[in-house]
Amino acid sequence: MSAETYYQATSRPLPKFAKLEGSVEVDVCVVGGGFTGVSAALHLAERGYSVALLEAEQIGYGASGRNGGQIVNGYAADMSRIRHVAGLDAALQLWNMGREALADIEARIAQHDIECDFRRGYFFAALNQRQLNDLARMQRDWADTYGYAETRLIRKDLVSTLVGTDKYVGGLADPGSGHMHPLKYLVGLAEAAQSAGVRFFEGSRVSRVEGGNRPRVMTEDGEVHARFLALCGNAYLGRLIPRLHKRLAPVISCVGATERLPRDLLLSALPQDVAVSDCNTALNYYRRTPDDRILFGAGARYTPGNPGELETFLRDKMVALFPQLHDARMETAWCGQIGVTVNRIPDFGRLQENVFYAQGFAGHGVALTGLAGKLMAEAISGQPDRFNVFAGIRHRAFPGGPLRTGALVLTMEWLKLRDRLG
């Protein structure tokens, strides 16, 4: 592969898109180029509104075009937790919209006839008796308080029949979960955006913003001033914004694609098309491509930098799951950034009445990306009851000041400590 990633070598390309330049009066000024921001630029688009989007590379640039590909139910925290947080009724609001997520990327992928391997299957696996137990906890409240009774527990004898490895002990089996090519399905979103008339800007990263009435955004050629204003960079964001930075903590994870594989040895590791990722802290995430490869992704660091040679990181991960793919070669693989809050529920907000943001799916972005930009897009057009509940839910800065990563890297390293021991 010539390209960085397995998905850019994969994905048809989208035209090159030109760097703002002068200034530019819309509606609604979108930045980010990733799910997020190209769900809420086509919704806005839907309704009538005119958009600019702001990308500072090119159009899934970032962990939208990066992830593993995985479409999860629920959230990264457990709805018993977001319950705790949020109260029984925001909960059940919140479970429903994250049906709602997944179901909307089926619709997406039907209107705008996007071609992008979408398949449901998901197996969460877990690597100890503890990790099992919180499985099984988990299946009951899914159904009891949600009424999702899709899921099915694994009994460690079952577990060959999904994965191909000796590692696991059991696992929780949900068939409505899935996983697919996550870069195709936004080219399609994206074409289907330019189509709706959004003016996508690439190359033009976001220098500075100012609110008022008509806030204005900044880069180093251009400017936009507009009605509203969208926040959709995630971690990919950066500094730009304080108050925002304060309550993300980016994360580096990596993925990489193995080489075409004989069918029998794809099979013997996954004989099932089922996405899959274990319970630990800093996981282990990976699936089959229609192409016969595993992509196989690993890693958690709150430091920047790669975790020495990608390639041998990832593929030792993997042996050390499978050594029936000691042969194997890891073809490519790459890094990005995912966005995680102090409680791990997304955070959604204004930083005033005409200042949107959605950031921190923690690893749950591929389905909620989407729907954070149908619920802007919403609240963009005076329906704002659905953004609420999520802008309801009060969310910490990570404690520690200019110590902050030093305090998350051994609290990381705790958590991994914990899985373990089991």
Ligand SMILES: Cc1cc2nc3c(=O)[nH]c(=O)nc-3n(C[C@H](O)[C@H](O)[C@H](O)COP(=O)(O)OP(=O)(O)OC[C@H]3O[C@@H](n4cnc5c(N)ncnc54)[C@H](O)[C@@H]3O)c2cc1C
The other form holds:
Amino acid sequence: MSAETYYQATSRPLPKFAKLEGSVEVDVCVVGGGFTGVSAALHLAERGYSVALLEAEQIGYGASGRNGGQIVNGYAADMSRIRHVAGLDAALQLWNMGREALADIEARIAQHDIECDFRRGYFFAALNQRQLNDLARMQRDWADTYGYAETRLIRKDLVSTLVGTDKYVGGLADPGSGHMHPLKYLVGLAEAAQSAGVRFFEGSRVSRVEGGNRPRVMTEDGEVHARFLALCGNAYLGRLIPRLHKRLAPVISCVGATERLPRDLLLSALPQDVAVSDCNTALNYYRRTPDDRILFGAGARYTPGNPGELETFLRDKMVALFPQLHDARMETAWCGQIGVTVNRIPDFGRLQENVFYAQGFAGHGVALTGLAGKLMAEAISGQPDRFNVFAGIRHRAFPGGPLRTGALVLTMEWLKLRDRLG
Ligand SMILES: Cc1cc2nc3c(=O)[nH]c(=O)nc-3n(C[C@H](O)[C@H](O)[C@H](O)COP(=O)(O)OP(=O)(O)OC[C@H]3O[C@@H](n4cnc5c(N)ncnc54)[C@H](O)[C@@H]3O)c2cc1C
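Based on the form predicted alone presented above, generate the structure block for the form predicted in complex with this ligand.
Then the entire complex follows, led off by the chain already shown.
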């Protein structure tokens, strides 16, 4: 594979967009060309706003173009934790909006005729009894509190019908969650946004933002003046906005694609076309592709490491689960940054009346980012109620200031140790 990721190698490319030069006036300037930014831009253009989207690299360069493609119900934080933090009313609304996020993906695929290998079917795998008990509790909570009763608890003796490994003590099958080729979906969404009038600029890193009635957004060679600003750079935004940076930890996760596998070998590992993730803090997640590979992802790391080591890192994890794949070659591997908040709930808000942001979807961004863009568009159009359900949740800065990476590593190592102890 000559492209950096399996997704680039198998997706139709978007046309290259020029970089921003000179001065541009629009209603809304969107910063970031991932799912959040492209969704916001598309929804805004459909509502009649003129929109310029600035992307530092290329559309899909960030997490949206390099993730595991798993479309998961709910949030990275457990719903019981969300209820505790936000209250029952907000939790019910958040659950329903999470379901809407999944439905919106299917609706966009149908509306814009996006070929992106979308499939339903998901398995949350438990590595020990504590995790299985947690899944059973989650199942009851989803059914009793939120009316979502589609999941099925899978006993150990039935795991092999879904996953060919003896490492799991059981799990939860969720036919409502699923998977897709994220870059193909993003390309389809960006094409729809372009048709709706959005102006894309690539190679246009925003280096400075000035607030006020008409925010001004500056890149090396140009600037955008807008009535509204939507900040959608997530973990890739870095230190541009210190207030947002403090509340977000960039966690590195990596994905590898095996070579094409003989059909019987592929089916011995994944007899059904479901996406799988385990319940560890640094979890493994994987799925089949339509061209008979396994996409195997693992996190969480705090440095990308030497690219040459990645294939081995991922292959070892895969073979530990599926010894039958010991001869399978990991053809390519890549990493990306996931934005994580302290409470694992997405962080939406305004820096001032007309400057919006959304970040911190953790490992649930494939579905929730589309919703984030939609809610930003609603709020900009004067309907902020649903955006405010998220914005009402309090977020804290990560402790540790300049030592924060060290503190994060220590916390992660403690959580990983707890996973190993069961
Ligand atoms: C390896 C990996 C696996 C994952 N697997 C899954 C999964 O299976 N399921 C799931 O639900 N989630 C998963 N995630 C998380 C999910 O991909 C993200 O939550 C989601 O894509 C975030 O989208 P976004 O648009 O908010 O940010 P991004 O996709 O990161 O986009 C942000 C964009 O902003 C641009 N940008 C940043 N700063 C600037 C600037 N100053 N000027 C201009 N542009 C800027 C960046 O270049 C980038 O393209 C995974 C993430 C990774 C990295």
